[in-house]
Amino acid sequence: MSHHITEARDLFYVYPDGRQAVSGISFRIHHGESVGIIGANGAGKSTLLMLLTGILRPAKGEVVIGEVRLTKDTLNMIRQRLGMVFQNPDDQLFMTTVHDDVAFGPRNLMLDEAQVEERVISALEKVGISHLKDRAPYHLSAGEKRAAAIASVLSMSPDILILDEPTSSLDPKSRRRLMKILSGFEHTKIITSHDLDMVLELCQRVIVMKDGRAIADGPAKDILTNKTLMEEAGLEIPLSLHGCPVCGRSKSDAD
């Protein structure tokens, strides 16, 4: 199938308690775009990602990947092209070793063991944790768990990588390493995060959510420097764009 478009068409989702989490969101993401989805807590970001990946089904509207509408019948096919890294790596790592977690997806594709091993080695090398392949996931640090979760998705060779709060709970060194990994992923990236400096660095485009709606969609720097818009969404402009208290220049000015 064609994998060049990720599209949300008038998506709505209501939780069982009656809370409207997503209200009429539409957008089109082209192959190779890196898109940040931002908003305050409760804006609907994580729910939107779960709709895009078929974990939740919309009350109204549809998700289209390439030319294929996401349904129960097409879900398995679409998930071979789309991989999601959850906010909590413990939701994604459940095998006894890192190797087996990363091998789980390729094995479900019924690949032979030589192909599985090739994918596992490649994915672990990409995230820099080949030395951890025989470790139990619950013995890893937060940064190592995040890398293992990403490797488990990369082993599926996705065209679309979806990440929910990828830098959450990471120390500065682990955060920088993760950003290097993500910047090297050549296909489509869709990222939700409160780490707006990371969004500014990795994403060319930003969609702003508030109360389940998209209130802005445009170039990342235009969005993230719009103080009025950011305040409306309950956010602040990235720290790297704040003026230096000594010279008044931002990091971007220095660059």
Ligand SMILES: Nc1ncnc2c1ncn2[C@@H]1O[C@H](COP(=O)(O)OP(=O)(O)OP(=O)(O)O)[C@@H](O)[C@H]1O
Second form
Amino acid sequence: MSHHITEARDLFYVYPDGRQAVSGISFRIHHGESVGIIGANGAGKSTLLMLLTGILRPAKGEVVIGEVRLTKDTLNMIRQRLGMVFQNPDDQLFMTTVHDDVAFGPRNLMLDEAQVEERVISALEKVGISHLKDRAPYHLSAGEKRAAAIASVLSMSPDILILDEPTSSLDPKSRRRLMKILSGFEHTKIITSHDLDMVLELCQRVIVMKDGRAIADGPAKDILTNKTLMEEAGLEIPLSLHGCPVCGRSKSDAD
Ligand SMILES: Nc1ncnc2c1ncn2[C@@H]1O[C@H](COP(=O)(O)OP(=O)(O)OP(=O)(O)O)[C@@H](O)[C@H]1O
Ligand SMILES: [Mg+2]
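Having looked at the form predicted on its own, could you now put up the form predicted together with the named molecule?
The next block holds the full complex; its first chain is the one shown before.
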């Protein structure tokens, strides 16, 4: 696992009802890269992330993490290095308190209680929800749940962070705080989002999905400014790249 390369080799996935959600996706993501996966609703982004984390098993193709092929036998070992924040926080939070949800991963790593506590406090502080530690996750607001889900993954100190729509339901301050945490995370990040301004700010590389296929893979700025490509994918260029209606300059011109 020395280089933490994340590789998808010709991945296919078909849901039990026959819906083909991923159709021949291949890419190689190097350690330290920050990659945005974008596409319209139903394009296959969440399914792809679930294949990368071994939650779903591909019908064809394979996932390789740091030279290790993802199989039933390697799944536990790979999961210790790879943290995924689900699109729906209710899929991630299942304990009776936020504290215990955030402690769950470190406890599974067999750390002693003092180390577990240190990790929990640090993860809760990072996402700004220390005050929620004794609350029941199922009584939290959508944004608070998302922050708790992110803390439950950060407490594992993953080498590869996979986030499915991390900024959805966050208020502007919490979104900004999360973006700051993510930009300070020096390992690999793979992020799906409809928040294209966040993708532009955090990701150097973008993969565009449409109908289960990758229709583009390249530098974020080239992709996110390509109006034809974005329209083909059912997307729009990020707001921060729109021209000012008065002077025509975009925000990035001013940077
Ligand atoms: N459990 C399921 N059973 C059958 N089809 C499914 C299931 N989950 C997702 N799909 C279908 O697979 C396709 C890809 O879904 P997926 O959730 O991966 O899309 P997405 O790109 O993440 O969309 P969104 O932007 O809405 O989150 C869609 O057509 C969806 O309807
Ligand atoms: Mg999704």
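Positions refer to the first chain, counted from 1. None of these values were measured; they are calculated from a predicted model. We call the rigid core whatever largest set of C-alpha positions still superposes within 1.5 Å between the two forms.
- Task: Would you say whether Ser130 is displaced between these two forms, judging by a C-alpha shift of 2 Å or more on the superposed rigid core?
- Result: Where the cores coincide, Ser130 still shows a C-alpha shift between these two forms that is 2 Å or more.
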